[in-house]
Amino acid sequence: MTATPGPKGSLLLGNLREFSQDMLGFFTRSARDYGDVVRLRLADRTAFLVNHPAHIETVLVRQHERFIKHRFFWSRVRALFGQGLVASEGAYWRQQRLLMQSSFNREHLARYTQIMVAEAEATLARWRDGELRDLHEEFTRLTLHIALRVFFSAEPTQRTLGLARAFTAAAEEIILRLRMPMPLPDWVPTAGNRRYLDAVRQLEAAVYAIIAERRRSPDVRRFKTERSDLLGALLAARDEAGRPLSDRQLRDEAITMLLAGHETTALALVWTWYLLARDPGAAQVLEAEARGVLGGRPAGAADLDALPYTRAVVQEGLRLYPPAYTIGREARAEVRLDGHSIPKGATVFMSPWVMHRDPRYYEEPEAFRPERWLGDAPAGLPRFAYFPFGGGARVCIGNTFALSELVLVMATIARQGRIYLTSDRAIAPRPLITLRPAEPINARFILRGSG
């Protein structure tokens, strides 16, 4: 069996300073300098990091039942997150994704991008020309109002569109428990826990809300219409025993699934148009595939296919800037990785945004460069160099959902003009819950023929 390397750490609390610190930097390194499993100690708990496609492919696939969701994480956020999707584990997940499934299914998907760039349009008709804009305010803004109208068939309020600062209190707090080395249970008053039990009370009043608005309305039952989405299938379900999901359960999917849906789009959507503004010549390929393609009406499903350089630019933002930049689960039991044992009760890491730009993989993997992701150079990849939505049977429920938004939202707003940023600065990521820009990213939109 061979002995796993890692960074020595200091004597009480291992790698955990570096880790809290600068978590990407702290795996990018560790990867360079220890290979392709590496044993980490975060205080008192034992971690590996994976940084190789085949070992990954084990965890998430070849041996995904010998692992769970990392109870270190999940411990620590089910206030936020409940039982939803992203948290359960067993034959009450497995229930509620096969439930949740039907609604992205193709013929659902179709409706769902005319919502898509509906809202895309009418966020770039309230832009005005060269008006000063944070992307990532606007980009959410956006994909909130997507997710309402697509799972909710809910028009935003001003309480539904507090949702995203609540989530943003909720992240900042939960971070800092991820920090710290033995964090306090939720009920201790101390003023993170208070801020961010406060920020829960408020985005369950939200969707509460939502809940009791669609009980009242005398379709709940009729899944099967024109209207169906996701809130129309949970409210639809019974179990075994005739019985419907409890409040409770519509309020931990619909939180899930709110966030989920439209948190990591909205930080996609930042990111690409963050690299495309900083490579004037992409911008224009972009821009002339998009003017091509659609002229002057508004894209819909059937132009997902006729736009592969918008497709490959937002594969390629996907790669530079994973909103889910780290993946984590628990093994059950031992697991061997090439001569590596994992132990029972370990947590394993494997991270989309150091495999993303492992240069064995990519050519100049720092540069942003569409290009890479056209013709038959993607099929020569391994399998798990490239997971921008995790992978095996916990792979992100809505991938395609969320990539034919991004396609038709990048290509509705190049067919009119083209965003610029207003300092040439780097903006440094910050690693959340989800992948943000440690400060804003401020930017102008400029309407073709504008100047």
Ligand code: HEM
Contents of the next structure:
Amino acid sequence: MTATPGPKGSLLLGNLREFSQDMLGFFTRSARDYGDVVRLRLADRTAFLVNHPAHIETVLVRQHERFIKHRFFWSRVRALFGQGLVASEGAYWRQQRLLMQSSFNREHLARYTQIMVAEAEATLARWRDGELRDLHEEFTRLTLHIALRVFFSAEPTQRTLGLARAFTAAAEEIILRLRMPMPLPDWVPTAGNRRYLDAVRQLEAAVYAIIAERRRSPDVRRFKTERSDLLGALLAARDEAGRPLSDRQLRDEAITMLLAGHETTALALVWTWYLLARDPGAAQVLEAEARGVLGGRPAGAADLDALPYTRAVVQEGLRLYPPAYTIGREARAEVRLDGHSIPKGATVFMSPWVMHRDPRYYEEPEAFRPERWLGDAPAGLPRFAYFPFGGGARVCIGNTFALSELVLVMATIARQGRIYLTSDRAIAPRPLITLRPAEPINARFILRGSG
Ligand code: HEM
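To complete the pair, please output the form predicted together with the named molecule; the form predicted alone was given just before.
Next comes the full complex, and the chain you just saw is listed first.
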């Protein structure tokens, strides 16, 4: 058995300070200095950073039944996600996953693409030529509109649009909790806990309002059958005893889908446009493809396979700025990884941010090169050298949905113009729950023919 190496930390907190102050830098340095399996200590928790595709496959696929979602994170966010699909485990998770899976099948996806394109076109119609916009705000609004309409058939209102702000407030507090060796329970009325619970209550109120509206709707029958969206599937579900989901269960799944379903996709759009704005050559190729395929008409599901460069741009954006920059698990039993022992109870981190920039798998890993995803080259990559959506049983349920949304939104914008940043300055990523930009990304949209 190999003694697993790792960075020295302080006596009491171990590596917690570096971990919480600069997770991306800390993980990157740890991988470079200590290799494929690195031992860390976060206050009283033993953790490992795993930096090899084969080991990641062991954790997520081959021996996934030996792991659960790691308590280091999930115990700190119960009030927000409850038993929603991202957080639940075991038989309950399996049942809920099966229930929701049908809302993501091919037939549904084709219908969703119409909403994605209509919302992207509506966003462009709002943008005046040359007007200054914050990309994060714009794309959050767009993806939230899409999620509301697709999953809940809900028209966006002021209250639901406030969801994004409430989520940001909750995320800020959650990240502070991760820095604490032993966060106080939610019921202790600290200023931070109050801010967190206020944000959770706002999210909850918005989601309960959507559910109540649907229940009141004279269309409720029709929704369940003809238009069956995700909320319809949840409302129609019955357990073996014929009981429907409780309000709390509905709330947990609805909040999870709304947050998981819009925030990551918005960030993928933000970072991909940021990269493109700094690479006019790539932007030109993207535009030529979008114009060549779409001409003057809106995109549709049938175009998805005809936009390979757009897809490559999206994949490369997700490589360099993976919105889910770290995935964590907790070992339920001892696991061996190439001579290293991961003891029961230890946390395992796998970082798309680190793997996606590993020079063993990517030539010039820091460079934005969409071409690396064209032709046969990607087939030579080990499966878990690239995993923006995770993998195995708990792979992102919205994986195909998100890729379709990203390609269609990119093509819709590129067909009609270009996004220019107002500054050449590099924007640092800020790892909250997802990988956000550390500051607003101000940009102008210039319509084709006028700029
Ligand atoms: C670019 C966009 C997205 C990225 C990068 C992303 C990333 C991920 C990752 C890495 C996981 C696995 C986490 C883990 O194993 O611990 C995950 C799970 C999940 N994602 Fe996504 N996601 C995206 C879009 C979406 C969308 C659009 C939806 C909803 C429609 C969604 C819903 C979920 C849910 C519910 C889970 C939990 C699945 C389970 O545990 O069974 N995600 N996502």
